[in-house]
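Take a look at this single chain in structure tokens; it is the form predicted on its own.
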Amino acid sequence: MAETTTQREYWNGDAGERWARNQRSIDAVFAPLTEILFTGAALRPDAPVLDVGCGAGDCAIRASRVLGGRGRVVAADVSGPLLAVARERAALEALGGAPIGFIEADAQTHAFDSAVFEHVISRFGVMFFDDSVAAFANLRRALVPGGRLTFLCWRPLAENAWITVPRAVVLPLVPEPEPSPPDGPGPFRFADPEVIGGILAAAGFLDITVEPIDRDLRLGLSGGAATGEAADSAARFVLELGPVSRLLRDQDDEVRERARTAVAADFARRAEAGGVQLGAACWLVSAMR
């Protein structure tokens, strides 16, 4: 993403139309991940959760499932394309659930109500903040005394394989990429676990804890799927949706090609029972107001 470029912009203009037509795909990749987010919140019912960067609204539904019809979901993102998903999926998939409100917002700097969620969840939104300790300060607010903070953010890349093999192919192709800076808005900016813990207790949170969750990613189809068909889905995913896809961003439709050849044909080398699996390494963050 260019420098000039924000993250409300980033995520209102081709990347989030990307994610907005993907986002069946999207869940079912992290679904292992969501799994272990929310036996981890241990959400109580008919209590009120707010989702932080909530996307096309996979964790909202979820929540709004575990809570009932006496509870009450909030999920935020800056995001149009991805909210207007979200909603068209909440009319259908969250009936008999929690109510369920959208809104476009920054959750670092929205005015949430003080003091009315008992948790705040999110599945990886909350790395891309320009001030992250006033970012989660903001969250702080928004919770009830004793109320929870629970998180997914990636560990290293280097512990990525998910991202890091199709990254050593791609990368021949392209100009040599510019190192972001450790200590801004991007995938792996909490993936320092001393840097998440400092920056939660800056922003007054307590009870930090920060547990290392490993886990494999099915990318692309499953089941019976040919072997070709797969590797191309996964390739897809991983250039199109993935860190990965960063790289392809300036490029014309012949280097794009190349890549996605060229992924395809390690993924092929990879795939089993009709898909590809790498592992993914991320943190568990959970914290008291």
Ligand SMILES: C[S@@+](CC[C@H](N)C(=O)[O-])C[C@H]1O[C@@H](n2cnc3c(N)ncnc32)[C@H](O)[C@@H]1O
Second form
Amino acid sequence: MAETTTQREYWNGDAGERWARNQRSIDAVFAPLTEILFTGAALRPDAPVLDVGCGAGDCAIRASRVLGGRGRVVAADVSGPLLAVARERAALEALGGAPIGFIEADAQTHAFDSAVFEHVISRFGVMFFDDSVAAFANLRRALVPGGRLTFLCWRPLAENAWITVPRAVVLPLVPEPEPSPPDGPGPFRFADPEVIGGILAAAGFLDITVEPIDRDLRLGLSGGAATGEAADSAARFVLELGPVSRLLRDQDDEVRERARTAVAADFARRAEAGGVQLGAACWLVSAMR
Ligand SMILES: C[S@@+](CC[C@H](N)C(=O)[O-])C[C@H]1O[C@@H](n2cnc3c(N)ncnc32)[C@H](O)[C@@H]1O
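Could the form predicted in complex with this ligand be shown next, to go alongside the form predicted on its own?
Then the entire complex follows, led off by the chain already shown.
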């Protein structure tokens, strides 16, 4: 991301549109990780939940179903395009569950109701703050005493084959990317578990645990497809979303097409049983107010 682009601009621009367009495949690809998040959070029916960086609403809708009619979910995001998809989906998919209030808000500074939420959850939505200590202190205030924060974030890039494999194919086709500062907002902001622990402790959290999670992700909407189709779908997924898409952000259509063809060819060699599976490495983080 260019230095002058704020997170709000980034997630309301092309990136937000791409995430909104790919909502169905994102939720399918991340499904094994979503299971881990919900098992770890162990939400209780009727206990209010705040979903941070809710994106297109998958976790908020699932939380609404777990909570049932007497619960309450608030889901916050800075991205207008993603919230529009989330609201549309919730109208159809969260019927009978807890009501969901989607709000366009910066979770770092938004004045959430104090001490009302039993859980704050996030699937990859808390790594993008300018001031992480201030942001987590703000989220802590929204929790009831004894309430829990549970989130997923990425371990280092090098441990995530679903990113390193296509990245290695694309790198020779584009100019050398600028290294991103490890302490700036971005997907690998919390790659180092000591950083997570330090930030959460400084924000006032107690009983902090950081557990490594490894899962294979089936990329794209490739279940049951022929090998070529599965490889194409998986290539589109990694090139539209996440760190590899950032390599192509300023490239013209010809470079993008060469990248897509090269990644699809690599994935076709790896496809098995109609799908492309590569490893993902995350942290499951839990902390108490
Ligand atoms: C990697 S996406 C994850 C979205 C969603 N949780 C999911 O798993 O599909 C990160 C999300 O965090 C949101 N975000 C980034 N900075 C934010 C902030 N300061 N406050 C609220 N949301 C933020 C983005 O708009 C984006 O929807």
